[in-house]
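In the form predicted alone, a lone chain appears below as structure tokens.
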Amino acid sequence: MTGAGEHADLAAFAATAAHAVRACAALAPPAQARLLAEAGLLGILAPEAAGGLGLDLHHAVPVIAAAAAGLLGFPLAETMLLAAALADHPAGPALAAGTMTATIAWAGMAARSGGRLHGPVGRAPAAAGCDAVLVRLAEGAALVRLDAPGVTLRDGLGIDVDAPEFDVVLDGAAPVAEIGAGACARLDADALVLRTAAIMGSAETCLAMAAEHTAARRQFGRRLVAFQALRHAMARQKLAVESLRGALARCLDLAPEDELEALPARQAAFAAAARLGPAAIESALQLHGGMGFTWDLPLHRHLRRVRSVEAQGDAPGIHAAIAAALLDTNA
């Protein structure tokens, strides 16, 4: 459990992240990386020996939630994860310092032949502004320079306009760094927590906008918030977001080494976020009426973001894994 001092510490991290995200709005990816690194955000999970802060997911969660609230277009979660996973390689300290930028192709698996990588992979957020991308292999994952021979980047089918997804086609590309299957599994498990935090950050932001709108907007001579049906709708979505917060707290309090509980708790938190987060944002859109669907408000951009995060995390596959585990337990 976290005490009062740690709560204050986490709030400070969230405030720093919110300020940095606002400052990043008008910057190109290399400048964003430098600014985020100066704020200490890129190396939160990386060990101190690799230029990071050596902290755990408790400190990363409020930062990712704040980044999602501000619709940051930089692959912050991917950079955090890679800076930690590649801590023993020069790429890790470079990522933590913001002198190198990288993302992760969350879909597909590359094949290895003669030491070279081949095949298409996809769902690499914000890859156009990055130097490298991590691609999956049967035995782990490899980091590939995007400007290297045999690497082609093309537009993906994602719907996030702030951090668009890209496909990466490999045709004899040489890896510059690799991580094993165990490190890859740890990265995936940590990513579940960060995705849950990102969805929660977007959902909270949209519900706050809906509460402000209904308190100010008048219809039929009354403020919208005076209508009981609307208050009930917002209360239900607020309860859903708080349940996500509880799921996050539970999986953060479990030791990662406890495989019987830690991974299922993280899967359950992400599965809940993939269902409840979009529903909360869709409710906020409806409460804004027609203007909620316009480009004047960021509500639909948040919905695009959480749907993309849901797809990157393979929410249907996670639901299937949870169901299979329950069936095995009760067999």
Second form
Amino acid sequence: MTGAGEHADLAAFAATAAHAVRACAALAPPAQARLLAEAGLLGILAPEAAGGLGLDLHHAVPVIAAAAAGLLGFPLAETMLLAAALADHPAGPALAAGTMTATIAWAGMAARSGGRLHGPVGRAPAAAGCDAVLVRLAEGAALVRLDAPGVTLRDGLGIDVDAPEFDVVLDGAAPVAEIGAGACARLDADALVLRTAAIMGSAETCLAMAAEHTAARRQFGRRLVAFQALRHAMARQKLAVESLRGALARCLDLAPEDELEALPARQAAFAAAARLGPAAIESALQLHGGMGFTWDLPLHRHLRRVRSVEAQGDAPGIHAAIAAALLDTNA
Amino acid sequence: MDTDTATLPLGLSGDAYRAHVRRWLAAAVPPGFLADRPEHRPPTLDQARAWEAAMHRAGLAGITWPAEYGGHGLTLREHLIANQEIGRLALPESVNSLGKELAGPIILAIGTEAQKHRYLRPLLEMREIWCQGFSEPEAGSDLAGLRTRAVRDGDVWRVSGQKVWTSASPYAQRCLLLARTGPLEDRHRGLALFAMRMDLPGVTVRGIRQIDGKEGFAEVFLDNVPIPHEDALGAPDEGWATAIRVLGIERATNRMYRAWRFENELAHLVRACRADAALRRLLEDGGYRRRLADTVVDIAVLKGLVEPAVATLLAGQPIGARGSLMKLHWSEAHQRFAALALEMLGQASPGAGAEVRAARARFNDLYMRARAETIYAGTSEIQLGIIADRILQLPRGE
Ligand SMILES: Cc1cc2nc3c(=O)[nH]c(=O)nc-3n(C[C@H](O)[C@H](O)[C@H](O)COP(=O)(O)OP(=O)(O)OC[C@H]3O[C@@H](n4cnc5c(N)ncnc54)[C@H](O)[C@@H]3O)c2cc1C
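Alright, leaving the form predicted alone aside, put up the form predicted in complex with the partner chain.
Complete assembly follows, chain above in first position.
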């Protein structure tokens, strides 16, 4: 449980993040990395010995939610996770310090033969601006440099425009660092929480925009917000946001070692986010009428983002795991 | 068959007409136009004009319009047949659907003889593309709140105001414009329709970037535009009744191919899934099979709303507000399908081939563009209100 002092601390983190995210808007990825590192955001989860803050997901969640609200294009969650997972390798401190940038190819698995990596992997957000990418192997994962021979990027055909997704095609690439299966599982479990936070941050921002728009716009001689259909739609969006906030709080209250409860809570949180987040944002967009269909309003960017985060987290795979666990416990 | 000059053989109707349409399309469609082919390249505006003009010559546009105005003098049954055949292929959307499906029917209904001759043939021959200038910044769902003013000044109407979300206006030659001749307080009274030329002095079009990154619609600024009196449609205060009829058409007969295009999209999704190992597994998954089946059912329901409406219209009966049922069902079902396609194709193997990549590009775009379907031609909230008020005729609360 978090006390009052810690709450203030978390709010300060969120405010720092929001400020840094705004400042990032005008910068290229390397400068973004330095700025975010300066604000202490890249190493939140990394141990102090590896240049991090040695904090846990309590602190990462508000930061990721704020980054999502501001549509940060930098792969912040990936960097946080990698700086922690690679703490024992020089890449970890470099990532925390913002002197190196990396992302994760969330889909697919590379094959290893003779120490070299092969095959296409996918869904690596913002890879074009990164120095390296983590790719999954049958066991664990490996970091490869994007400027190394045998590594090419290809348009991943995602819909996110702020952190566009790439496929990474490996043709005999040499890994520069590796993480084991255990560390990989931890990274995946933490990613479930960070994705939920990102989706909540986007949904909450879109709801605020809908509330503002419908309060300001008049049709039929009334403010739109006076129409009960719209009030109810926003009430549902609020239910979605609060459901995710509650699911996150539950995840954070459970110690990650609590194997029986922690992972199922995280899976449930992300599965809820994958279902509720897109629906809430689609509804907020609808409430904007023609305005919602414009490029300039950021609603569609949030929708693109949460749909991509949903896919990066393999929502269908998580649903299957939840069902399998249910059948298992009731065998 | 020389597809560029092919014309509709005389006297075809019903099944013979369908056979003609099918044969003509099979021979004439440039394969690149089809969005379910890996070699898909959307047509340029000039290509689209040429293609649609050829479609008209072959008897696939202006189907029910009298021959003297360039039409083919057939019935709504043939209109439905053509739409079914057009829907079956992943053809590009018409760049002049507002002309052919909104302005045309209105002109036929309320235009003078001279106006029918002036507007209809150029529109079918794609020499005049139309846009629809109804919505304004302060008049969206509440169309009766529109402020664009038209004032009679000798031989012309002087029109000032601003339109918004005007699709096709960046390249249109004419605009079906709704403007106010009376005071704003009159709401539904004192509205007039015009067939405004877009090259008149005082017309300024400023493109708006849409959700898909393209400039499909625009703001249209009108500054003392002198519209010749001969381009005023109907009586000066008939505008509202006519506008409501326009919107009824927009919901009911407009883009009648939608159910069949929907079917084409569903088939494309399944084909693309068969082409990739990871996606093939999804086709065996109970959850996805259920959602695919739901889509089939949604399409069947849509046909069940559309086809009887055509029969009713053929029998000379009004369909009233039933277009709202079709529009509401189609838009929501299509959005559900677009989300399903996005979710399924998003699980393709990273190494998937050209066929799957082309499908992903099509359905990514469809998912984003489908957001508009519950907004344009009356939002879902407005359709629900129409169904409650005009079809159900529920009493008001007081
Ligand atoms: C892609 C696209 C193309 C378009 N093309 C054209 C065109 O060519 N020509 C043209 O004239 N217009 C066009 N439009 C405009 C379209 O008709 C309007 O966007 C639509 O009527 C809604 O109006 P609005 O955008 O002002 O939204 P608003 O009316 O402001 O609506 C905002 C939200 O409030 C809701 N709402 C409004 N009133 C009520 C109520 N009484 N009860 C409950 N909820 C309510 C709406 O459902 C919506 O969710 C186009 C729109 C789009 C998206």
